[in-house]
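As C-alpha cells, one chain now follows by itself in the form predicted alone.
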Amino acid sequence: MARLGDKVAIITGAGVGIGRATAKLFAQEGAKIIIAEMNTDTGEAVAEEIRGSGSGALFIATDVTDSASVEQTIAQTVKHFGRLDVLHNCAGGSIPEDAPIDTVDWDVWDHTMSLDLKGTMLCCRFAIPAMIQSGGGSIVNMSSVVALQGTSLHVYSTAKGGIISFTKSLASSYAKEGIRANAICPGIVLTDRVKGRFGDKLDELESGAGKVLSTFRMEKYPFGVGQPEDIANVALFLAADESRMVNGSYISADGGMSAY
C-alpha cells in the first residue's frame, strides 16, 4: 500500500536535489505533487516526469521569499487538488560569501535569512489554514547539521537554528488541529550545488576517508556523505502516518557527522 495514498503534496525548490528527489519519491508512493520552484525549466521537468509516471503533478513558479507569491501557490493548490496534507520547506541555501560576523556583508545576513528562515515561515503561515480545513498534515521543515555545531558559517547557521525553534514552536501550537511539525538536519548531501561548489574536493567526500573539510569542521565521515535520494526517505517517514508519534523532532541525516 502507497504510502502517502491521495495526500497533497507541496514541496518547496522541487526542481533540483533533494526536492526534486522527494518529489519523485512522494509521487512514488500515491502523493499528488506540487513542484513549488522559481525556476520554471527545472520545474517543469520534475512535473512533467512524474505526470509521465502516472501520478498527479502541478509546477507552480514560486518565491518563497515573496508572501504573495507563496500565498498564491497555496490556492492555487487547494483549488487544483481540494486539500493539502503534506508541506515540505525544501528550498534554501548557504552561499560561499557567508562568513564570521565580525567580517560578513549584511547583504549575506538578509538573503541568507529571507531565503532560508523567511521563506520557510511564509511557506507555513500560508499553509497551515489550508492543513486545517483539510484535517491535518505534516510539516517537514529543512534545517541543517550546522544547527547542531559551532561552525564559521555564522549566518547559514543561524538561519537553520531557528527553523528548529520555528518547527518546536509550530510543533506545540497546531497539534491540537492534527497538524505535526518536524525538521531534517543534513550533512553534506551531493546535490548538483554541492558538487559545483566543492568540485577537487568531491573525491574526498565521496570516499568518506576521513578528510578534513575545514566548513563544517569534522574529521570524519563514517558513512561517507549523503545523496538527495537518501534525505528524501527521511522526509517520507515523517511526511506518512507512520510517523503519527513524532512532532515537535529534529532528525539528524548528516552520517554522524554531528556525533563528533
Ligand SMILES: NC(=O)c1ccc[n+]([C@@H]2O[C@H](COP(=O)([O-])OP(=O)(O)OC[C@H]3O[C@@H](n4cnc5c(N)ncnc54)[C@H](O)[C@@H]3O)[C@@H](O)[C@H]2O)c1
Given for the second form:
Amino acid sequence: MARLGDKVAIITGAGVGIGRATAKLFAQEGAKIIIAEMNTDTGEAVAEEIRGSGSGALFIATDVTDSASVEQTIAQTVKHFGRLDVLHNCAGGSIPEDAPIDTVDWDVWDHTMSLDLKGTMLCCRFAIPAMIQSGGGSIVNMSSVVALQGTSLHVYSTAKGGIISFTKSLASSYAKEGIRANAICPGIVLTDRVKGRFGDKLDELESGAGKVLSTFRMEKYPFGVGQPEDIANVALFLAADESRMVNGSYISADGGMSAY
Ligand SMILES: NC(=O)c1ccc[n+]([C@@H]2O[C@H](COP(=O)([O-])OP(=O)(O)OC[C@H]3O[C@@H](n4cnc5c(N)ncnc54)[C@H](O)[C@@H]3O)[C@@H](O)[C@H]2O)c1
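And the form predicted in complex with the ligand, for comparison with the form predicted alone?
Everything in the complex follows now, all chains and molecules, and the chain you saw is the first one.
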C-alpha cells in the first residue's frame, strides 16, 4: 500500500534540490502535492512533472517569509484538495556571506532568520489550523548538521538550532490535536546550490575524501556526501503513519558527521 495514500502534502521550496526530490517521492507514495515555491518556473515544472506521472500536484507561488502569501497558500491548498495532512518546511539555506559574529554583516541575520526560521514558523502558524481541521497531521521541519556542531556559519547554525527547539515546542503543544512534528538534520547534500558553492572542489566532495571546509571534517566522513533522495527518504518516514510514535525528534542524516 502507498505510504502516503490519500494524504495532502505541502512542500515548501520544492522547485529544486531536496524539496523537489521529496515532492516526487511523496507523489510516488500516493500523496497529493502542493509545491509552495517562490520560483514560478521551477515550481510549475515540478508540479507538471508529477502530474505527468499520474499523481495530483499543484504549484502555488509562495514566499514563506511573507505572512499573507503563506496564509493564501494554505487556504488554496484546502480549497483545492479539501484537507492538509503533511507540511514539509524545506525552503531555506545558508548564504556564502555567513561568518563568525564579530565580522558577519547584519544583513545576513535578516536574510537567514527570515528565510529559515520565520519561514518555518509562519508555515506552521497557518498550516496547523488546517491540519486540526483534517484530524491531525505531520510536520517535517528542515534543520541541519550545523545545528548540532560548532561552525563558522554563526547565523545559519543559530537559525537551524532554533528550528529544533521550535519543533519540540510544536510536538508538545499539538500532540493532543494529533499533530506530530519532527526535524531532519542533513549533512552536506549535493543539490545544485551546493555544487555551485563548492565549484572546482566538487570532485573531492563527491568522493568524500577531501577536506573541503574547515567546519566539516570531511576526512572523517566515509559515507561521502548525501544526495537529495537520501533526505527525501527520511522525510517520507517522518511524514508517513509508520513513524506515529516519533514526535519532537530530529533525525541526523549526515552519514555520521555529527557523531564525531
Ligand atoms: N543542501 C545541503 O547540503 C543542506 C544541508 C543541510 C540542510 N539543508 C537544508 O535543506 C533545505 C533544502 O536545501 P537545498 O539545498 O535543497 O536548497 P536549494 O537552494 O536547492 O532549494 C531551495 C528552494 O527554496 C526556494 N526558496 C527560496 N526562498 C524561498 C522563499 N522565501 N519562499 C519559498 N521558496 C523559497 C528556492 O527557490 C529553491 O527552489 C534548506 O532548508 C537547507 O537549509 C540543506
